[in-house]
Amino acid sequence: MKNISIAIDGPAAAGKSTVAKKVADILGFTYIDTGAMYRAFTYAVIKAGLDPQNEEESNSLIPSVTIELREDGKVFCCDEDVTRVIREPSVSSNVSYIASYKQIRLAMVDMQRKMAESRSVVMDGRDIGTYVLPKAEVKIFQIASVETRAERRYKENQEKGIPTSLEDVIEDVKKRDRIDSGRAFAPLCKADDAVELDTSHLNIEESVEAVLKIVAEKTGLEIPCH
């Protein structure tokens, strides 16, 4: 069978990643969370004693930190196990500064490309239908109100145990839509043939399989029972 590559944009806390993971596992693909390598390279630069929201600075340490998805959802950074720090405050705050340097992202999107070219994908994040993977078979800009990101990031923070109010992560969310949207280089936009997912009023199994009917009419392909 050929490759197929799915395409999922969106905002911060649009619940991309965890319909995305959904997905993956139901159609036997590799998921592959773009959102998780630069939140570890943040953790990078921050653990370094570096300031993030300084482009030079953290363009210094593109050589020497490494980063690896493994299958079982674990992120490590530099052979460290990074998966729940970097869902912290210290990260999400400063994620969408590192995530707009052009050096990075160019670095980041080798790696993403590199990743998709020998196995069927399920990649989410803010360019990949129109920039890491323009050719992808399905693409999909998944959406959601701002308040309802921000109460699903409040729900997920409040579930890891990290502290954060409800008033903080609305302001977050709105920050790091201004930074993604604005940004010179591969910014958050919606690609022209991507199908808008308005996921608002959806939970998360209605949101799998509204993405789900997009892929089988997209591509033909059978959707496994789940």
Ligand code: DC
The other form holds:
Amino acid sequence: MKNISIAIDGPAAAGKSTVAKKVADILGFTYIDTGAMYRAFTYAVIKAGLDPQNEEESNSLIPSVTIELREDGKVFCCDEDVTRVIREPSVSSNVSYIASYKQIRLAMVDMQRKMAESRSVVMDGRDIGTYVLPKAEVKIFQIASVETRAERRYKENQEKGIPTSLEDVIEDVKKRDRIDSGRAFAPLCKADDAVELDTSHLNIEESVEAVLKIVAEKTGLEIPCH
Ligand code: DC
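Previous: the form predicted alone; requested now: the form predicted in complex with 2'-deoxycytidine-5'-monophosphate:
Let's see the whole complex now, leading with the same chain.
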């Protein structure tokens, strides 16, 4: 069977990763969380005592940082398990700066394209349908209102024991929208051939079913029982 790429883009906390992971499981595809890669790089910059808001300082780590997304969902950065720490507010509030630096993006995109070369993938991010995999068979632009997104991220943080207030999460979501959409290189935007999916009033299962329906329509794939 020919490899199939499913690109799921959209703003911060729109539920992309939860939906993408489930869709990948049902289809037997590999899930690739590209946001985790930018987060891991941000963590490496902070850990090295460098300033994530300084492009030159951040770029200096490109040759030495290694990022690995393992099949079990764990994220490793320079052989350290960073799965949990990359969700901390210190990383969340700085990751948009790192993701706006062209040289860092080029390095990440290179890795992402290689990962999608030899297998079927569900890849989520901001620029997958527009830049990383412009020939993806399925492109979805998943959105939800700022309030819905902030509430989801807030609950997620609570479940993970990460201390934040709802007000802080709302501000963080708005700030990231601004930076992600406004950056010069590969900004967040809907690809012309992407299907927009508003999940403001859908729960996870309904969102997953909506994505699977689009996949079936676009590819003719028979969706396995689940
Ligand atoms: O999806 P997330 O919140 O984990 O993403 C973290 C940040 O990385 C987010 O601010 C936008 C950026 N990002 C990006 O610019 N391009 C991607 N393909 C994925 C994420």
